[in-house]
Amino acid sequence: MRLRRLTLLLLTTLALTACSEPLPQVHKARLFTLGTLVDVSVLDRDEATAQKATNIVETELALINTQWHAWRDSPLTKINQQLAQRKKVAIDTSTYRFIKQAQTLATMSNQLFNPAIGSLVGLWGFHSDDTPVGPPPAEAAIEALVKEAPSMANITLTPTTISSSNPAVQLDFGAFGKGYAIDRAIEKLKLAGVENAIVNAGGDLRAIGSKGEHPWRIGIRHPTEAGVIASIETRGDESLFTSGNYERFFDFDGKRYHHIIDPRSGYPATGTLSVTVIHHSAATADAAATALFIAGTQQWQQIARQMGIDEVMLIDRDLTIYMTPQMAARIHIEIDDANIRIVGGQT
């Protein structure tokens, strides 16, 4: 009897206790680098870990930051100085791994993703912290640069430097940077215990576990209104980028230019007003984003096969909605009357 007492009260002990431990909780913080806000989402008990998990995730995205912008004074601008010299760079570990990823994807994307168009994107004026108000560059100058043809393809890479046969290279990461920054920093995220997390900068993520018992759901934006066009429920650990001409972008005369260059006219590509890809490498999804976008309804399939990107929506000057059918089976449209196209992909 005593022993049954006993058992009782240490069943209903372990009961309370059960019952008095706080419930997880999202705990979300928001931050300002990489050039955009980026939200943090957490989901655990202790804010203490929130708040640590955020301090990883500020530290991770200001390194990345600071190592390859573009304009301000950086590691990055003395490599571009010392190309357009055409000399040889020494670089370190890291630096040889992140450039050596983009390069892998700037070939895989037949240099539509291209970062060695700064001289470009300077010219076009998006070097800048402020939006530019136009006019548009000369034709001739625009003709000059994609004349040089720069690519990653230029790019004499080692573990120990880095060197180009082609003085008009210029390094600009910003379509793979931020991935490649988010990337590391859920990983740090991973290292210290944080199973359940978004990492949110700007529309571009990373997502990790759940919301509890429901999985993260994400809003993809409208391209041309207020609002949302689409959602997504996550599925584990995987990223969703979004290349849209709506980002940064100035109007002159009544036409658009936004800072998504064609590397092949020189000019702001056109034809696609948004592209949202999925894949688990945030740094993957963010290149492929901006490839595909320059793409268009013609060679996106083409591109994303040769990528490994199997998750696509494309949508066209006309609001057409282009999916691949893996895209389709889980994305929700959250308009009426869209005009979609389920397209062959990755198979």
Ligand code: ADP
Contents of the next structure:
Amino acid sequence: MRLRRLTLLLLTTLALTACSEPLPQVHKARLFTLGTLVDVSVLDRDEATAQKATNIVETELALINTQWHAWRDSPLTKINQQLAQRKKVAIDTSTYRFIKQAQTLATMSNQLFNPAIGSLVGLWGFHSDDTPVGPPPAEAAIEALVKEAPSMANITLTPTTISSSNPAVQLDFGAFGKGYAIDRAIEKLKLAGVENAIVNAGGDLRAIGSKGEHPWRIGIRHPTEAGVIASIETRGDESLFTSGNYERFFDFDGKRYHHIIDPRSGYPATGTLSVTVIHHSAATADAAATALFIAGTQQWQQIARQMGIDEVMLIDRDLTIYMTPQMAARIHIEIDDANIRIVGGQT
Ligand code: ADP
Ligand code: MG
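Previous: the form predicted on its own; requested now: the form predicted in complex with the ligand:
Following is the full complex, with the preceding chain placed first.
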């Protein structure tokens, strides 16, 4: 009799526990911001926590979008107008932090990541909500802008002001803002107690924790075909960013013109199809993916070293896959007959 009562009690307790503590599940939400679809995945017992997390991400990304929009009227376009008039502009602490980090990354990349070439990006037609259709700009116009050599080295930044010694500097953070926003979103999620999540903006993402018993698994898009070329499992807290020639482009007279501009030539960088990097910080990964895309097969190892990036995959126009040993050690190549070259071996 006593034993039966105990068993019953135990069963009730178990049932109660099961009710109040359902197993954690992956909750997914999709947002449209920063010109791209953003998927937020959160592993949690509670649907409400996932909803709160999605709201945090939405707020952070929207904030960066409004602050740093390169062509719609924004605080950035106001700064740009004044820099063109050689004026010193008052800025707040968060603006200072953002530009400072971009300037540091630009220096580390030998100015291949160059957020001061807004005029060139605009000249190519990429400062538009629509995808441009061409034709490419006149050679003389491109040459004139390249000659003016705007760069982040022209910028003098203090915690309260920004000025430029070169009036050709026009800031465009299209290659960095997304990463910066994702970092901020993840920091806020952690503060809110979220331990397992992914913020994925069109394949550029930062993941924390895991999917429960298994790690988060990410596909990396094939640069010329539908489907994935590789996949990877994230570890702990890391960001994975890819820059590709398929993201924003137009074809004109049988040639592709995409939105990653080589500041040295003024033309879309040639030779690379895509670059994927892994780094703790999403902002660094974003800037580095762009810089290494431009650096190409000749220079990527040097620039990666300078930027502190150990894990890189670069796919060149022949579909040869270049990888650092650190990347090769963990990536799963998902295509047959891949031509892989493992190079580097730094640090
Ligand atoms: P995506 O946003 O597709 O992942 P990127 O991170 O490489 O691609 O960013 C490309 C954007 O960065 C362009 O649309 C433009 O606004 C800007 N940009 C283009 N060339 C450069 C460059 N050399 N340095 C910094 N920003 C660039
Ligand atoms: Mg980038």
